[in-house]
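Next up: a single chain in structure tokens, the form predicted alone.
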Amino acid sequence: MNNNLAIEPLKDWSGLSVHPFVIAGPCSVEGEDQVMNTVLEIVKHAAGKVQMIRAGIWKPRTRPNSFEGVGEIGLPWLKNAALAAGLPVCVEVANPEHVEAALKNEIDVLWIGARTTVSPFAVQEIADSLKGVDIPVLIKNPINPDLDLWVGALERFNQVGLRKLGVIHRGFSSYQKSIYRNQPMWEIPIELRRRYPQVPILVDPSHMGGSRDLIYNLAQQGMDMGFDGLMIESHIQPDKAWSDAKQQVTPERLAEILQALVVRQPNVSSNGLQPLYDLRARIDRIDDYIIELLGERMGISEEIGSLKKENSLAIHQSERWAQIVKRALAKGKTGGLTEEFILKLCQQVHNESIRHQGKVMEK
């Protein structure tokens, strides 16, 4: 276990050992009745399956003149709704002024939005404003796929003494067209878990999908990855919501999604699972062989680099690269591998090969 971060387990700082830990509520507080009715309906339909209420008070919007939240006036409305439901409540904060207002209204948990996580200056200001305050903080991944930036935000809060920390995976922006509002890129939170297994990870399928039709599948994928919980947006009348209407579900639909989830054990016990260990051992042997072959391939690439240097040839040969990709795609198809996977694999291997040939060229 990586001990660079001193973080308490989720069950210790939340007072609950429920798996999955579910946070739900509207994208935004729009009015006192709206938030109260939504929260009470969530508790009515998803009793016992939702452990915390959420809603936005300040909404960072891409374009001006959009609804940017009701502001501080909505904090007591949200707090009262959570009290009526008998649940703790969390709110997004983007600066020390937000923190002060949230603490004044006894908000239980704070979260840092993706647009804020990208700015170390903003994160440090918020962290400094919380020095000496014992409150849990959840940090959404930055908009861009930068794991070190995400970890850096955790470290900044940890350095001012906060120990009740977790993260929310809400996907990453991409210029590529996709069915998702934000690409899942599961490999990034998986790597975060490998480095820091003590950090609780929640999944936000609402922002990841950007469509209510994708929420269940993404939530299930998050559970299949062994993550700790979910944050799902729910509104009493989602089609009339003032922000992110397409990605919110009714409290009834929320309950259906949570009921349908298949939640598997995140860790393996040794009882009766010898076949699983045998299969893993076979995978380990294959992985070792793949790494050895890749090492051998890079050695050959360096020999090719020497020949290219002697004959004044460019490192990248477009015709040869096209042949490699065509051959790999055909081979991958026979093995049941997707075209997307083969292309990514070829690109990574090609990039490493170029790096090795480049070393030869520089000598």
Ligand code: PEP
Given for the second form:
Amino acid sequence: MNNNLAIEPLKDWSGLSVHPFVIAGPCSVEGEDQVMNTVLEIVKHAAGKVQMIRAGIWKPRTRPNSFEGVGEIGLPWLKNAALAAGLPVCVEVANPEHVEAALKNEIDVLWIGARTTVSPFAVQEIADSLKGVDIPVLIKNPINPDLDLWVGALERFNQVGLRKLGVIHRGFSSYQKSIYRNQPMWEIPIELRRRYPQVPILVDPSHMGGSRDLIYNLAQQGMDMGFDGLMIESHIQPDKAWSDAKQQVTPERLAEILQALVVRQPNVSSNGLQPLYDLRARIDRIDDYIIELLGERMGISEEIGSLKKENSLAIHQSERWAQIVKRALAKGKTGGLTEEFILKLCQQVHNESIRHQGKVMEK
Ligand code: PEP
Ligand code: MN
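Could I see the form predicted together with this ligand next, after the form predicted alone?
The next block holds the full complex; its first chain is the one shown before.
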């Protein structure tokens, strides 16, 4: 895996070294007064805690005949509101015409919506329309949990020369019923950070939660992961919003949420903090041990594979598998581990085991 992304740190392109970097504003621009009043209330209540204004002008809606945004006419309303607040402003763009209109109206930052990031054609067209333009672009994760697709979008913008890039984690769509509108699946942005530590990551608890009650906890989780900032939807009259009413908060509530967040230092090295160093050393020893044991387990699996081959037995034995899971769940319970975790762990180990046995069977 090569880390081929040339990206400037958030603080270099924003000119601010604040943590967290917060973007707030309504889901959509609905009218000149609605956006002006919302933005002025945001700076009144959350002055110094919000660094950029957001609002949608063109809204990608799941079903037709929903409010699809006021369109280009709303760009000057949005820009003026942000100017009155003394803040830069960002807007979602989904095609080159949106880009042109946003640039004409001196929008400071562009973002790519989740429904656009999934389409390499759309992303490439937008990137091509920005060739030679020096503007920051924030890329929301694709609606499906595909890290490569997300990184691919970063690469497309990078390849036309843009270096002021970042991502927004807004969760992933799922057919399963859940309290979240979009599943957080934190392991995906965590893996993005592991592979590309230079990419700024903001978290959007509004679209993740889909409900205003969930915003504080999700924002706190984002901070606990050590990510760089937040994008939160705020509306002067949330219940009357024309889009995403359930997940928007008043500017006053936004200020309370930001005030209550516990923000700790990301990426502390354990040098100089002896107890942290000792605990990490113990974790490393346990991890080594677990990996050694797994290697040994796979060796035994291969021996079983030879026996199965000699006796014409199928690799997957459903009764045995059911027994393994049952034992592990019972054992996990005594160690305080959730069923969900034990099941996932067993499935991963089992898959690897089947792969090893398959290799033996093929011989
Ligand atoms: C939005 O930010 O209003 C939006 C449409 O978000 P997403 O692309 O994450 O669905
Ligand atoms: Mn929205």
